[in-house]
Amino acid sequence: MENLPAMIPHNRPLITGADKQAVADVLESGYIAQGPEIAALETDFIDIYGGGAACAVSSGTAALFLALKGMKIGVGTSVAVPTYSCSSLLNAVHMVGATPLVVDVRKDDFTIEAVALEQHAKVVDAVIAVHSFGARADIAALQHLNIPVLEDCCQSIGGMFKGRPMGSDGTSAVFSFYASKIVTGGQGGMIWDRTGAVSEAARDYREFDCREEYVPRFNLQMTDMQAAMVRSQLRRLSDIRARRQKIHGIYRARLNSSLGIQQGLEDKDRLPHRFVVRFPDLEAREAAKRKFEVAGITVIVPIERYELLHRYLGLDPDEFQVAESLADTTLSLPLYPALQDSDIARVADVLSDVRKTILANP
C-alpha cells in the first residue's frame, strides 16, 4: 500500500523546550493559580506598549466583556461590530446588556467600513475594531467619527504600526492566548489600555472574592500555568514574526492577479494570522478546497456565511454584501511556525496548481 504524506493540519501550536519547562517551573512552585506570573505578563505588556496598565483575563471574550465594561458601556447604549468576525464580540456585547450594531467590512483587507458606521455615528457609544487576520483596522477614520474605538488584536499581536505596536490608538486593546493565536497558554485573554482606568476597572471585577463589599462578579481568573506559556512565547515574537511572513512571501509569490489575496498583510511591520485567499466564486473556491484536501492539506473557510454576526441576528443579507461575498469565496491555508519547510512547499505547490487549472479553466 502506498505511503500516504502525512495531513497537514490547519492550525497547530508551536511548543517548545523553553514552553514547556516554563509551565513545569510553575508547577514546581506550587502557586498554579492566578500569582506571580500573571502579574510578569502584566509587566510585559505594560513594557512592550511603553506604559499604561494591563491586565489577564480568562480568555479573549472575557477580555471583550470586561474592556467593555470599564469604557462604561452598558444597558442603553450602542456597539458598533463588524459583521465579518467571531461571535465572541456578540456575546461580550450582550453580556454588558449594549445593544450590538452590526457594519459590513472592506473588501481588500476585511477589517470595519468606517464610511458604513457614518451614518450610525450619533447612535454609537463604541466600536469594536478588530484587526482581521492581522491587517489593521482604519482606526483614524473611526476616530474621526468621534466613537470611543475598542482595538480587537486578538489577531494581531506582534503587528506594529508607524513604530508602534497595533492596539496602541484606541481607548483600550484586548488580546487572546487561545491555542490557535500567534501567542498561545492555551487560553486565556489580556486588556491593555494607556490611562489605566479600562484595565484597572478589570481588575476590579476580576477579584471577586474576599472583598469588604459585595458587587455581583465572576470568576475570570487566568491561570500562572497559562501565563508562564504566554511570556515564553513572547520572548520569541520576534522569530514568531519572522517565520509567519516568510510563509505568507512563499505563498504569496505563487499567485499572480487572477487569484485574489487579503490585503493589508505585504507590510513588513505585519504579523499575518492567516493567509487568506479569495476566489472568483463558490465553485471555485470549492474546487480549491476539493484539490487541498486530496494533497492531504487541511483547509478552512475562515468563516462560514452562517456564522457572519448580521445572520445570527436575523438582519437582512442584503445590506451586508461585501462580508457575504467573503464567506462565499476565501480559503485560509495552513500559516504558522510548526510548519516544515516540506508542509510549506507542499501547500505552495497545491496553490500553484489551483491558481493554473481552477482559475484558468473557470
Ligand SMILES: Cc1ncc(COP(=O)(O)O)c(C=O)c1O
Second form
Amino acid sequence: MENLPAMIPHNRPLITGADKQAVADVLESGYIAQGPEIAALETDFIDIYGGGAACAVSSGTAALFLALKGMKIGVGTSVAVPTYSCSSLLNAVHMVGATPLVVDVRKDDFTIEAVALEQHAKVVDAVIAVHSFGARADIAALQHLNIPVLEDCCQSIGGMFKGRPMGSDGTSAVFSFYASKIVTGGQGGMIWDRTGAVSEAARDYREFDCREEYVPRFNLQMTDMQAAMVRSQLRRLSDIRARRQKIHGIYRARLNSSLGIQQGLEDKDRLPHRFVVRFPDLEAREAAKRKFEVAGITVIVPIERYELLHRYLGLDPDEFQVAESLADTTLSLPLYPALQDSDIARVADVLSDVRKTILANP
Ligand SMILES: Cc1ncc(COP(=O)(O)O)c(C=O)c1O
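One more: the block was the form predicted alone; return the form predicted in complex with the named molecule.
Okay, now the whole complex, with that chain kicking things off.
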C-alpha cells in the first residue's frame, strides 16, 4: 500500500522533557492538589505584570465567572459580550446572574465593535473584551464609554502592547490553560488585576473548605500538577511567541497580500493563537476545506454559525452581520510550535494552491 504522509492535526500541545519533569517532580513531592506550585504560578503572573495580584482557578470559564463576581457583577446587572467568541462568556455571565448584551465584532480583526456599544453604554455594567486569536481588542475605545473592561486573554497570553503584556489595561484579565491554548496544563485558568480587589475576591471564593462562615461555593481549584506544567511552558514563552510568529509569517507570505486573513496579528508584539483565512463566500470556504483535507491537513471553522452567542440567545441574525459572515467564510489552519518544518511547508503549499485556485485576491 502507498505510504501516505501522516495527517496534520489542527492543534497539538508541545510537551517537552522539562514539562514532563516539572509534573514528575510534583508527583514525587506527594503534594498534588492546590499547593506551592499554584502559589508560584500566581507569583509568575505578578512578575509578568510587574505587580498586582493573581488567583489560579480550574479553567478560563471559572476565571471569567469569578472575575465578574469580583467586579461586583451579579443579578440586575448587564454585561456586554462579543457574539463571535466562546460560549464560556455567556455561561459566566449567566452563572453570576447577570444579563448578557451581545454585540457584533469588527470584520478586520474579529474583536468586539465598540461603536456598536455606544448606544447601550449607560445600561452596561461591564464588558468582556476578547483578544480574538491573539488580536488585541480596542480597550481604550471601550473605556472611553466608561464601562469597566474585563480583558479575556485566553487566546492572547504572551502578546504585548506598548511594551506591556496584553491584559494590563482593563479592570481585570483572565487566562485559560486549556489543551489548545498557547500555554497549557490540560485545564486551568488565572485571574489577574492591578489593584488586587478582583483576585482577592476570587481567592475568597476559591478557598471553599473549612470556612467559619458558610456561603455556597463550587470547588474551582487548579492542581499543582497543572500549575507545574504551565510554569514550565511560561519559561519558554518567548520561544513560543517566536515560533508562532514565524509560522504565521510563512503562511502570510503565501497569501501575497494582507487581504484574506484576520488582521491585527502581523505586529511583532502579538502572539498569534490562530491563522484564520477569509474566503469570499461559503462555497469557496468549503472548497478550500476539502483541498486541505485531501492533502491530509485538518483545518477547522473557528466558530460555527450555531456557536455565535446571539444564536444561542435566539436573537435576530440580521443584527450581527459581521459575525454571521465570519462564521461562513473563515478557516483556521494548523499553527502551533509542535508542527515540524516539513508540516509547515505542506500547509503553506496547499495554502498557495488555494490562493491560486479559490481565493479572490491572488
Ligand atoms: C476567549 C475564551 N474565553 C474563555 C475561554 C474558556 O476557557 P476554558 O476552556 O479554560 O474554560 C476560552 C477557551 O475555551 C476562550 O477561547
